[in-house]
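Okay, so here's just one chain, in structure tokens, the form predicted on its own.
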Amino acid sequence: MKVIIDGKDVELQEQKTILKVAEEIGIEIPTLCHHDGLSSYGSCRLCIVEITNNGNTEIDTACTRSVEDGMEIKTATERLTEERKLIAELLLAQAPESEKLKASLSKLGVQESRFEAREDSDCIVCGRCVRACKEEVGAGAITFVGRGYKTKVDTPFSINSDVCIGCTACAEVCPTGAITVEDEEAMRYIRYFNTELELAECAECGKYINPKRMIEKLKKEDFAYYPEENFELCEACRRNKEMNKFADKFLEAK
């Protein structure tokens, strides 16, 4: 396949998304809902590009659209710049208090929104957390609920999830900082989803470590290379144990 991106001729041997091809040749396209480790979703619309093929020009998202032979793609036209700013303002209205979101959108020249702000929400419904929970963790503890502008991410019936393992993947990929995780004594709280999980204690020092559900799930996975007893230890005790093993082997060798 041969395509033109911002005037650059590109030849491809395999099908890729426009976003991926642009990244490979050093062209930056703004994104928010996209994450390299997750499936493409296209909800934030910031990665829109102009595509001309067979005489027809259209706008589509670079993260979901695959390149086709003969495409001419433009990523930074005046029209795209203005539409991205409009999209950015709409996103900011959904999470007006998110400093993390403001920092991301500042690259587009947007610091405030002309639209009415949503109250008590930092979520822009980008779906990153939902995809991470389902695709990478395999828990599926959260999903989309509601319709239209009332759509939000939540646990079933907005109650304490009984399948969440407390891995914090949702918080790690959240682009607005809406999802927060706090460990207090023997409990882990994922505030946004009203979820509470009991933490296990380190078998050596008694320090609270990962949630019990998370440990049980990891034990069931294929971790043949990882000693099962290590799941019951904190990082420091695991490290000490490995150092002691190394010391024993060293003394035996002498």
Partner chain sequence: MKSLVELKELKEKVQIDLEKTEKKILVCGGTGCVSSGCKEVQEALSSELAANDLEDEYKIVETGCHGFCEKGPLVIVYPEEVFYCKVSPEDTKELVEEQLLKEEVVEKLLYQDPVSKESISSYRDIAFYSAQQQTALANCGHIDPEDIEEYIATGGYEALGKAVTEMEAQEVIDEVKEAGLRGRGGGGFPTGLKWQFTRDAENDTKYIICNADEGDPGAFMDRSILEGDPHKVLEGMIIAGYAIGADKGYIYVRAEYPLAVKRLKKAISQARERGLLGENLFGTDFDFDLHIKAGAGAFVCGEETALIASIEGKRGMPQSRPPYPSQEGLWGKPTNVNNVETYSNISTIITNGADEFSSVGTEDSKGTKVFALAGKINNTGLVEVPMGITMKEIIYDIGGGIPNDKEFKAVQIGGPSGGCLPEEKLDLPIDYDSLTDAGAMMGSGGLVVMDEGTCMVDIARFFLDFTVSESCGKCTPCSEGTQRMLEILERITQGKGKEEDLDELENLGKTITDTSLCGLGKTASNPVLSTLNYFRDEYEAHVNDRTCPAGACKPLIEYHVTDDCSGCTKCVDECPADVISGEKKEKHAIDRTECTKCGVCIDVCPFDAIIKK
The other form holds:
Amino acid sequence: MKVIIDGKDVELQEQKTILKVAEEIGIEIPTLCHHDGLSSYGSCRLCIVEITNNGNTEIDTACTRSVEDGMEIKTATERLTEERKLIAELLLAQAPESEKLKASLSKLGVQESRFEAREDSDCIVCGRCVRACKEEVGAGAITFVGRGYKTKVDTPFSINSDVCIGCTACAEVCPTGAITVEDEEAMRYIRYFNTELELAECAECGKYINPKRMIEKLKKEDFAYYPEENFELCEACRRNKEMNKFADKFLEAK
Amino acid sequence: MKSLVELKELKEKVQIDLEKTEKKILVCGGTGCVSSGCKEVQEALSSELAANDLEDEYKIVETGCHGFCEKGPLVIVYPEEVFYCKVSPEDTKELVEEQLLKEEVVEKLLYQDPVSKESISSYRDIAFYSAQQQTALANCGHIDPEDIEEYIATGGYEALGKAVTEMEAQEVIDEVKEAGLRGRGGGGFPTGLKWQFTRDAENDTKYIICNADEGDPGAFMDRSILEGDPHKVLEGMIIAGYAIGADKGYIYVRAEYPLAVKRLKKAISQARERGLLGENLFGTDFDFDLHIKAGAGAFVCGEETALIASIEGKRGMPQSRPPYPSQEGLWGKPTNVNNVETYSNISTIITNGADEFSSVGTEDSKGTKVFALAGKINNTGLVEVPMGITMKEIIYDIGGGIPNDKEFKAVQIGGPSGGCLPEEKLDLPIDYDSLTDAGAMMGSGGLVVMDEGTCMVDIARFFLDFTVSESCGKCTPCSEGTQRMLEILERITQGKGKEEDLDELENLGKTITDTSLCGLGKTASNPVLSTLNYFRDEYEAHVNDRTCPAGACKPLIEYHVTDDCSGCTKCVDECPADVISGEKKEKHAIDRTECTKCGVCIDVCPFDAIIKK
Amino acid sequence: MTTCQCGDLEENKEKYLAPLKEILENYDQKEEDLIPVLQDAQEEYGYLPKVVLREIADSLDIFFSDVYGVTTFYSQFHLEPRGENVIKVCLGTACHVRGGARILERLQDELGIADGETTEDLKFTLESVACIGACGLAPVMMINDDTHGLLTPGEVPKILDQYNQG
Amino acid sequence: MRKIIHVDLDTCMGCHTCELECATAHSKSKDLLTAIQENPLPQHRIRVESVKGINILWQCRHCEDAPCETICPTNAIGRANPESPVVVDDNKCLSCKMCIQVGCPFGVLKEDNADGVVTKCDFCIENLEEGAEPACASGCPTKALKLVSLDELPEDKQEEVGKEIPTVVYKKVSLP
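Follow the form predicted on its own with the form predicted in complex with its partner chain, if you could.
Every chain and every other molecule in the complex is listed next, the one we just looked at coming first.
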């Protein structure tokens, strides 16, 4: 399979998205909703490219479209740059306070939005958190609520989730930094989702470790080998335990 | 049904039975007529028949939509084919006594031509009907949609029998391809090609879906077909199933169409009873069955990937294509999605052959198309016409022109994805490509006529408002971009527009068209872009002069009483805001600070003495 | 309005959910049944209370969040109790050009509620809809299953009176 | 040819040079003097601790059936082929930290102080591909850490590698 990206000939053996192929040959295409660890979604539309195939030219998103033999792809024409800027401004107006978003969009030359900032809004509905929580972590604590431009991400009825395991993936993948996690004493607070969880204590040192609900969930996983008591320990105590075991064995061998 | 011969024998038997009851009264039971009270008319008719001992002689048949909704309730008396409109329960006594007993027509219930003022007794002579050429609507309003035998009597299910017993699946597809049928739901993709893709996709399981999620405001042809001739849709779907190699189909129908759902359910169970759905159809090894899925109120589910998500029980959010449903559709299996009207054309193509079908229409748009005429037009209702007919013929010859001596201004075609065409485009022959070139779209075929009193900026705002509330919210340009466009349009209609707003609208419109994920977003800007193109002066009047030339944008108009006021106090009594004052026989006055501009006074004034300016 | 209808007792909850369980028995209880089950449940309860959604999620073995996400996506579903009579004012294109908005305004004035709201006595819920496919009779509104066409604002109070009795 | 890091604890002086070398190898500049001024400070993935009077070198064992790989929801942790080390794909990691909490029995995974993703010994995979030793081994002044081929091991140990014991082999003692 042969394609041309920004004038460069690329030969490929397997099906890949345009985004991936471009990345491999060192062409950076901007994107916000895409994350390598998550399924393709195509909502932010920043990664639009111009594709010419069989004489037709169309615009599509690089994160969702797979390369096909004979495609000629342009990633940064004037038209694309202008449209990307407009989209970036639409995004920025949805999360006007987000420094994280501003930093990502500044690469496109966008510092501020021509559109009036949305009030009380800090989410661009890219769905990274929803995909992470549902498809990857398997907790399904959050969902898209409503539709159209009023769509937001929340727990059912905006109340404390009883299935969130407090893994914080939602916060980590959020491109606007809207979701935050705070640990205070024995509690973890994910205030964006009105959610709070009890943290487990390390059986050895008493330090607060991950949420009890996460540990309960992990206990059900099927590991090849895993000492049961490790679930109750912080990583440092786990390490110490193993180190001591090792030291004993070493001394014994001597 | 074990064989085609068995079907034909049944057809002959039913035809003989039907001829025995040659005397019948058809009462239109389409939604339009139901809301104007046809049920009451039907009841009154049956008690009148009983009172005159005519019960055994005349059979009352409740049909599907007859198309002429504005004139409902409609009643047609056979064998004379006398067409009565706007029949009330009180009229039935006279109707029975005069028409049935004395065989004299009831003049006052006849249709009156708006131009010649002549009364016309047979519907075939009414311009609204005589200029039509009906394929998809052929049976609507003529048969009882709840009786499969009546459908069979018209030759129904013979095309299916022919396809499965006499044709190879590929031959069926070739016939559809050759006929040149294009999708009637929106984009106009060649139906045969779509079938071919699905047939060629390698998989043991495939599905057929009928998109009956008609949601374009101003379009109701799918509803009428489902209510008036559900079996035709089923037959088209079963043939499609045979052609592509599917044994299961779904009809995704709006829950807002309860009558259509009811009739579909009945049609499916009758078809099952007769062995026209189920296993070993016509004695072959072809199995096929159908299920109904009711939509739950989301316009975007008319988009095929969203529709599929909805059938799967998910939020109806579209997905990027490719892969197309013909490759990976319902539950990841190859799936063929067509709309109601498309399936309704299939049996005709198989029965009469591709050549006859493609003899109608234009070079690239074959056959007929159903349009829903609505808005400021005399004859509102459904019409089926050959492709290539001009807009002018539809609006003036069939639609009877604009009421109240008003000037034609524009016609909006294709629903929210379509555009507004001005008078100079009225001679345009209607087909898929010429409409797209003109900045509109065939869409599902909604034709809304607008007169001088319609503000084109307001219409653009109206459609954007619709798109904004129906956008699924997934992609940025559609969900955010249309909202921003709407904000600008609202500003303009409130007289707060800025000069640069028009360029910004164009800018946004182009980007939304180019970069949206699905068809809803890609076409959302059409109403704005087309009005900006053809009616830019109206936009400019709002922005530069702060006036609404059509007198429709409330913040830009005021109500005034003219010297024609005779002081009848009618408006004083009716004004819901109590802002009109005046004594009898004296010119009244409106307190404009409190006036809500609701327009009631204009409606009730017998002297046209209240104006907007 | 969001108070739980089932009371706190387990016994009450069971009684409250009995009709839902009957509904669920008509289905294979797969994900694809979610929307039809929600439709039937709303028909039964008049709206979709939290306990009902939760029970549906458990029975169909899908995330509660997915049930909630689907419920809030489709305009047919409601999370709050609705009026005895539901008024749907059509604001489709045909109705728009023939003054559908004026009908809505008059209804808002008469009932003292905004689009999407329910009167305090739970008599009426008012909502605007996109198109009910009765364009020939524009402007149109539906009250429950009855369609009222070719309306003028002046007729609105009279029509409401028909539903206000009893 | 499968290679392993061979550790001779008798030779280790506990000088922590391996930690410095590791951090430098994973810094932006790859230069010790510049690296110590980087913000955030580069992290080392090996640690030396004195337990019961012995200097223990502790790092990822690149387990055959790695629990961190099992638990990772996005397959961000894994190996390119059965003979490569277990590495983290930063782009795929969601930072859910399930691997840190319970994935690793040895407690060798940690959160990257720069971007929150999970970080661990990657066997200096880039060096490895070029035939060079991992930084910890190449920098060890006493050669307590050595990159060796599997067949350089005594036969009884060879059999255990990949089954009973992880790729990092300690002289005299098998793990876990």
